[in-house]
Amino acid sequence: MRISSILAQRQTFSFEIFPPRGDLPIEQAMTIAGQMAEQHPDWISVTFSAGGSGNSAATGAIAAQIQREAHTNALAHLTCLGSTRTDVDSFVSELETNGVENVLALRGDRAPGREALDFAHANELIAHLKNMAPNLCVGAACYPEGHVEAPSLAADIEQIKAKQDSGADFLVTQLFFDNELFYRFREACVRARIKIPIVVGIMPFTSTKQIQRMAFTCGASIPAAVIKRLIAAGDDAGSQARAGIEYACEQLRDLAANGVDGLHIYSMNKPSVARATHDALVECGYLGRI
């Protein structure tokens, strides 16, 4: 089922398959997912590597494994940086033999050897994909503090807009840890005329150096209730897991209560953080009972 048509009709909840480093088999893979997919979500998203590393080859694979075997929707990562326009309509047409109908298209982390080919940036491959596939739903990503590349928050809305018009059918953001951030970046894309749905990006952190690395990376700042669980959690790996999981279910019950479009878990591939976080939200009553 297309992404949008179910954004249409409900807030929506979902999870996210996320090699660290790229390299899950489709076997490892597949015994998350259907652990996952018992949390009944929405979708579950599969990420990808660009340039013919990693798990890019078995994106598609995984993604139809999802639909097939565990019963749930899937979205396809896909980035432009180190794809020839040949590989983008090989991977779309892989996904519709398969009966994938939603795809993430993303530009892609700049990196040694991943370069722009046939597409520099994300609106170009959205634009060619709603060409080539105008039946597939296509999300993009928008970033509540603004790309770390952006020169401002401003100008990081325009690329929004831009991805808009190319024919994107919802957004979904990257990770943040200040929930009235959002609440501001949601109320300047209200003013910049941007009306396709926004799911939020929620990553429950499991340890001090892990939040760390992903702000650095991310560019998300790092609050001081933040901080102040971390001390109070210590050095001890299961406080620092409690602390980061406690505090992404607190973020979660308030995004639910203020009307988001949907809620998306960077679950690391943690089925067990992914439980948590929807106990919390049948327990809020953004979810219902399974």
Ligand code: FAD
Contents of the next structure:
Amino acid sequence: MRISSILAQRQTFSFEIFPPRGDLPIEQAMTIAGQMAEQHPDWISVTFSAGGSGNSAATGAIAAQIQREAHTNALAHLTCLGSTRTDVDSFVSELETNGVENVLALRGDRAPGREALDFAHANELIAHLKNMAPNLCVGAACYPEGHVEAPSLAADIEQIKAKQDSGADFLVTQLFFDNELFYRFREACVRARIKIPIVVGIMPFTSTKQIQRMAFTCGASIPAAVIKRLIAAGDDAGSQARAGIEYACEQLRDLAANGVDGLHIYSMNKPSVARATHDALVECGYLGRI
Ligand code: FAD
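Form predicted together with ligand FAD structure, per the form predicted on its own context:
The complete assembly is shown below, putting the previous chain first.
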């Protein structure tokens, strides 16, 4: 089913997985996806790695199997730096053959050897996808704190508007740890006449090291409330991970109470994270009991 059709009916709940590295990526990913599907998400997204840290060739295959074997809607990520129109067209036609109706259209991070070929920015990819496959549901990324390369949040929001104008059907946010920043961003989007649904992406932090890395790679600010919890957790890896799940569940309950279009969990291939976030959202009434 097209994600835009689901978003038109209800607030959504979804997970992200990434193709594992190694020799058996599809089997591993399918075990994880099967366990996540037990929480009845509206969709499971599959990341695309053009940078060597993962297996981009597996994205389409895993998305197809999620659709076919886990009986769950799949959202295949697709980055366009370093890709030609022909690369994109063959990726999409394989998805269409396998019944995958949803793509998250991304530029990808800049890296040496990954120059713009036929596409410089996500909005160009979105326009191309809408032209070549009008029935495809196309999502795009957005950044409540502004993309790391953007000169200002206002300038970045103009580019989000360009993604909407190019045909994007919905947006998924970058992770953030301070909900107030998201609420301000949402108001700014309304002022900028961005009308497509904004699905909120939340990632439970797993350790002090991991959250520091996230802050540097995606520019997410770390509020004092998170720092205090990590100090209280001390050096114990289990306590740090538990603090991350608890904090994410509090964020999700607050977002649920504030009328978001959808909640997407960066579940880091961990079915335990999928279960914990699902249970928190059942408890607060965002999700019905099944
Ligand atoms: P763009 O929309 O092209 O934006 C990049 C920068 O250029 C921004 O600063 C923007 O303001 C500016 N800009 C945008 N359009 C224009 C324009 N027309 N002219 C001038 N400037 C412009 N990466 C992966 O490699 N694989 C993944 O699977 C993946 N999944 C992601 C999922 C989500 C929900 C998010 C939020 C990010 C994901 N990323 C992924 C990371 C993403 O590829 C990077 O953040 C990348 O640097 C930007 O991608 P974009 O699609 O937002 O690019």
